[in-house]
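A single chain, nothing else alongside it, follows as C-alpha cells in the form predicted alone.
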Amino acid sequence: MRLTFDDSVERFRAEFVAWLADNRPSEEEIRADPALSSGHLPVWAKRWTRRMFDDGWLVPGWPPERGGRNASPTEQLVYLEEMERARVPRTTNPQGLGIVAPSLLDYGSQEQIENYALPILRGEKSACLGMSEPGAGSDLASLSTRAVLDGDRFVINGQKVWTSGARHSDFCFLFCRTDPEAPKHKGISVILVDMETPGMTVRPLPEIVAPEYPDLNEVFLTDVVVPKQNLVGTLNDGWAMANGSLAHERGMVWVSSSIVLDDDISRLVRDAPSWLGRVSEAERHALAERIADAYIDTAAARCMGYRGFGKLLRGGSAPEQALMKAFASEARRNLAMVAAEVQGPEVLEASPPAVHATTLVPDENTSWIEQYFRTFALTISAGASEIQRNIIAERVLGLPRS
C-alpha cells in the first residue's frame, strides 16, 4: 500500500519546492561563511531567515505577521519533509526559532515580543537556552541559579552548563529560582538576559568532534543585574513554561529523524557492497544482517511517526511521539555505528574542515564515525531517552512512578 496526500496538499508542496529552488542559499554560499555555533548568524543565514519570514515560509502554520501563512498541520508536515530533503536549515539558531521565539509569543509581554521574539524570526538576533546546571543535569526542577528581586531589578547568581550557542547568542532565555522556599517544581521563573550584561562569563566546552568549533558552553552569572520587566510571564511559574517551551521543540522532531534515517540507510545500502567485498564471507554475512536490521528500524520509525501524526490529527493523544523520539534517536546512533564498522579503517579519515563548521547540516562528506559521535547528542536534546522511557512507562504501560 502506498500512502499519499490529497491534491491540495501536493499543490502546497509543489509551490514550496518551486520557491525553495528559486530562493535557497547555495551550498557554496553556506560553505564560504559557515555557522560557527548554534548561536552564530552568518550573513547568508540572516538574509535567508528574513526572506523566509517575509514570504511566509519560516513557520508556515503561523499567521503572516509572524512569518507564516496559516498552513494546516498536514501542509506543515510536507513543508518539513521538503526542508529536510533540501538539506538547508531555516535558521542557524534552532533553539531560538524552535523554542525561545514561540515561548515568548505564548508568554511574553508585547515589548518582549517586539524586542526579542520578532528579531529572532527576522534573523536579526539569536538566543540560547539556560536550563541545564552542574549537579542538576537535565532535571530542571533541581536548578539552583538564583534571581533575587531587588526593587525594580533582579540580581542573578549561578552557573549553567551545556548551553548551546551561548558564546555567539545575543540573549539567554534563563531559567532560575526566584523562591527557594517553594516546593522543587515551583518557585522557578524565566528571565531574559542580554549576553553582554556585566557579570556574564561564557566558557566554551570543546567537543570530541571538531573541538575547534565548540557549540556547548558553561555560562557563569555573577551579580548580574537585569530589569524587572525582563521577567517572562508570571513570577514563579517557570515550570509550566518549561513544559510548553519543550513541547515546541518536540512537536515535529520525528520528521527530521525519519528523513535523515531514510537518507543514511540509502547511502549505506549504496556504498556497502564495495566495502563488504573486502571482508571474509562469515563477516560479510554478519554485517549484512546488521544492515538489514538497520533498514527495518528505518521503516519502523517512519511508520511510527506517521501513525502518531495521524492520531494527533484526529484529536487524540499520541504516545508514539515519546516512542518515536527514543527509538529514532537511538536507531540513528546504531545505523552510524553499523556503517562505520562496515566501512572499515577508512572511516577514521577526518571530514573536510568546512563540513565540521556546518554542524547543523551533515552531508555525505561527514564521515560515519563522526556522525556516530554526533548522534549521542540526539539522545539527550528535546528530551533525553531516559525521560522518554519514563513517559512510555507511565503513560503507555501504566506503570507506577518510581
Contents of the next structure:
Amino acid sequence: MRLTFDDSVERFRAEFVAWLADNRPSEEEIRADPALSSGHLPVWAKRWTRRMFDDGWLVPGWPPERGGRNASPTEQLVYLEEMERARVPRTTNPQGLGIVAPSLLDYGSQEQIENYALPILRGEKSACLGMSEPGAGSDLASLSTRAVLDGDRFVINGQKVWTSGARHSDFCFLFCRTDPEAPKHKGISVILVDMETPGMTVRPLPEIVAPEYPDLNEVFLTDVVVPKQNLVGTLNDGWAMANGSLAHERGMVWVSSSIVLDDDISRLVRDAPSWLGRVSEAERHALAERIADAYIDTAAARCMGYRGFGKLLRGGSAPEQALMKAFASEARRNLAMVAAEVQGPEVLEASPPAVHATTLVPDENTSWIEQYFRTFALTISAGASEIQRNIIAERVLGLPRS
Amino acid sequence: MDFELSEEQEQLRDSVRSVLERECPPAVVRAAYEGRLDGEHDRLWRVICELDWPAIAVPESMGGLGMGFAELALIAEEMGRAVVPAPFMSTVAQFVPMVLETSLPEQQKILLGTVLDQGAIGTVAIAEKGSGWDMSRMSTEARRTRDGWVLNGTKSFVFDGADATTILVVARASDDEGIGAFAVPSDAVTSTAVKLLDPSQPLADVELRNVLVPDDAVLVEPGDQKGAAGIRRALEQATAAVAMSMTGTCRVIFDSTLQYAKDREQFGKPIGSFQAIKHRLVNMLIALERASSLAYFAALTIAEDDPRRSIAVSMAKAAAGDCQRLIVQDGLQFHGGIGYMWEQDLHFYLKRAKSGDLLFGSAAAHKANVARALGLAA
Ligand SMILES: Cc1cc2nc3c(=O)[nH]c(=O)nc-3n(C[C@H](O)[C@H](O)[C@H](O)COP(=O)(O)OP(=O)(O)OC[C@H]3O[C@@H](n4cnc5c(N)ncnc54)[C@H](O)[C@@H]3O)c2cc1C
Ligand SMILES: Cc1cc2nc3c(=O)[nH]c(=O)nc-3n(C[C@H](O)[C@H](O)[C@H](O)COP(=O)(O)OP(=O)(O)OC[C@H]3O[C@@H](n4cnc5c(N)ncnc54)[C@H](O)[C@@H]3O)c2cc1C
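Having seen the form predicted alone, I'd like the form predicted in complex with the partner chain now, please.
Okay, now the whole complex, with that chain kicking things off.
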C-alpha cells in the first residue's frame, strides 16, 4: 500500500504531458470549429487523432501499428488521467474509438480492420453504435431489427433509437436479429452498414439540454442491402459482442469520471464561498455539509477506482467495474445537483450556447443545472444504474436472479 | 497509488484474523455483554501483548516492531471485525501514538516501557460531555503552580479509563494559552466505568480534582505550538483507527446479511432474489467500499505523513459514519425478526458500529471539519 506511483510510471506521465503540451490543438482552434455531434470529425479533430495515432498516444496499451506503444496498465491509467486533465478529447467520436474500433479489432475480419477499424483510429472515419430500439433498451437482447441473409447479401428492416452521432457518422455498428426462431440471445448478429446506403433514414432527436446540438438520432432502415462480408464475427453470435462492446466501454471509464469529478468539485469549492455568503448562517451550514459530502464522494471515487484497479492488476474480477460505473455516475449527478442548489435561483439563467458536449466536457460555462440534467446521460446509457445494481447483485454478490 | 496489501501486510492481517477467530469468537463477546468475562478480558490482552501487537508502530530503536500506521490500521480493522473486548484501541491506537507524537525520549522510554514490557493499559482523555472531541471547546483546566501543573475537570468517553494504569489527559491552560498533554497515574484520579450499550468496549468518566502533575510528566506544555500539533496528530491516528475498526465491523454485518438473504426463503424464494433487497444490498456494498477505501487512504496519508492527512481522516470518519448508518439499518431490517433477538450475535456488531460513529466525532462533526478545511464554514 502506498500513495505514489513508481518513478518509471511518473517518467511516462511526464513524457506524455510534455508531448501533449507540444502537440495538442488549442482551445481557440476547437471553439472555432466545434464538433456538431459525436459522429462529426472537424478538421482539427481529424488531424489531432491522426497525430496521436502516429505518435503512439491514441491507445497507449496497444501496439504501435494500432496507435499505441504497448504501455502497461498502470501507464495507461496515468495516461488517461492526464488526457482528461488536458480537457481535449482524443477524438470527437468516442463510441468509435472506445467501442466500435476495439470490437472490430477483437472480432472483425482483416478486411474490416483495414477498412473500418484503422480508419477510425486514424481519424478518417466515424462510427455510430446501433443497439437500442424503441422496444429494446435495457433488455437489449429483445431487439427486433431484422436482417435476412439472401445469397451474398443481407436485407435489413427496422428501427434504432438514441443512436449517438448517427447524423454525421460514416458507418453504423448495427445489432440485428438474424435468427428469429432461436432464443433471444442466440439470434443476434452485428453488421457494418455505411450510413450512405439507400434505405437509411436518420432523424435527429434534440435532447433535454442544448437542443441546438442534437446528438441522438432515430435511424430507420427500409430494405437496406448490405454485402454479406459486412457481417462481423460469426452469424448469430452477436451477443458476445454486445457484452464485449460494453466491457470496452466500462474498462477504465472511472478514471475520466474521477478527473471530471475533481474538476467539478474544485469549481464548486472555488465558487461556493461567495454564494454561501448570501444565505443565513443556518442555511450555510446545511449547504456546506452537502458540499462536504460531494467532496468526500469525489475522494472516494478516486480511492475506490485505484483500489479496484489494484485488484484488476492482480487478476481480480471485472464486474466490480459495474460498481464504479454506478457510483461515479451518481456522484457526478449529485455533485451537480448540490452545486445548483448552492448557487441558488440565479442558476436558472440559461448558459451561453454550449460547444458540443463531446468537444469539451464539462464546459466551464455550462450552468450547474444544465450540467445536472446532462449527467443523466451517465446514469441511463451504457447500462442504467438499476441494471448495474442487478449486475453487481448477481455477479459480485452472488445473489439469485429475480 | 496502490491500495493493495503487500505480502507482509497480507500475512500480518491473516495472522491477526486467525488469532482473533481462535481467541475471540462471538462467545467471548457475549460473555462481555452478559458480564461473565471474568479473567477472559485479561487473557485476551495477554495474548495481544505476547504477540507484540502493541509494539507494531513503535520504532525499533524504542523496542518496537518498527512498522507504520498502515499496519496498525490493519489490526484495528480486525479488532472491529471481531468486536474484541480488549484494550487495544485505547492502548495501541491512542496512548502509544500520543506518547510518540508528543513526549521527550526519556518520557517515551518510561511510558512505552510500561506497555511494551509490563503489558500495562494506557489511554487518552480528551473528550468531555459538553464538547465531545472538539479540543477548542474543552473546559478541563490546567493551572501552572510552583510545583507543576494542577488539573481540574471531568473527562468522559475515556476508552478503558477504569482499567488504565496511565491516562494521558489533554487540558486547556487557565490563562487560555493553549492545550497541553499530561501523563496522570490512575490512582490520582477518580475513574468510573459507565454502563454502556456496547459493554465490549468499556468507557469511563475520569474526574480530575486538583491533580498535581510534576514537570517530568508534562508531555506538552500549554502554549507549545509544536506540541499542540502533536496532540492533534495523535488524535488523527486514533480517529483513523476508529474509522478502520468501524469498516471492519460493518463488513461483518454486511457479510452476515448477504448470507442471510441467500439462505432465508419466503414466498418460495430466497429473499435475496427480491429486487427491493438486492438493490439495497448493493447500496450497502457501495457505502462500505466508499468508507473502506477512504479509511485506507487516511491510513496511508498518516503512514506517509502526507499533507492531506487531516482532511483525509475527517473524510474517512465521516464516510464510516455514513456507512454504518446504512449497514446497521438495512442489516438489521433484512434479518427480520431474527435480527431483533438478543440470542443472535448480530447485535454485538450493530452496537459497535453505532458507537463507533458517536465516538471521536460523528459523521456530522467530521463533515463540518471537511467544510472548514475547504473554507466553507467558520
Ligand atoms: C445520452 C445517451 C446516449 C446514448 N447513446 C446510444 C447509442 O449511441 N447507441 C445506442 O444503441 N443506444 C444509446 N443510448 C441508449 C441507451 O443505451 C438506453 O437508453 C439504455 O440502455 C436504457 O434503455 P431505455 O432508455 O430504453 O430505458 P428502459 O430500459 O426502458 O429503462 C427505463 C427504466 O427502467 C429501469 N429498468 C429497466 N430494466 C430494469 C430491470 N430489469 N430492473 C430494474 N430496473 C430496470 C431502467 O434502469 C430505467 O430506469 C443512449 C442513451 C443516452 C441517454
Ligand atoms: C417486536 C416483534 C414482535 C412480534 N410479535 C409477534 C406476535 O406477537 N405474533 C406473531 O405471530 N409474530 C410476531 N412477530 C413476528 C413478525 O410478524 C415477523 O418478524 C415479520 O412478519 C417478519 O417475518 P420474519 O421475521 O420471518 O422476516 P422475513 O419474512 O424472513 O423477512 C426478512 C426480510 O426480508 C424482507 N422480505 C421478505 N419478503 C419480501 C418480499 N417479497 N419482497 C421484499 N422483501 C421481502 C422483509 O421485509 C425483511 O426485511 C414479532 C416480531 C417482532 C420483531
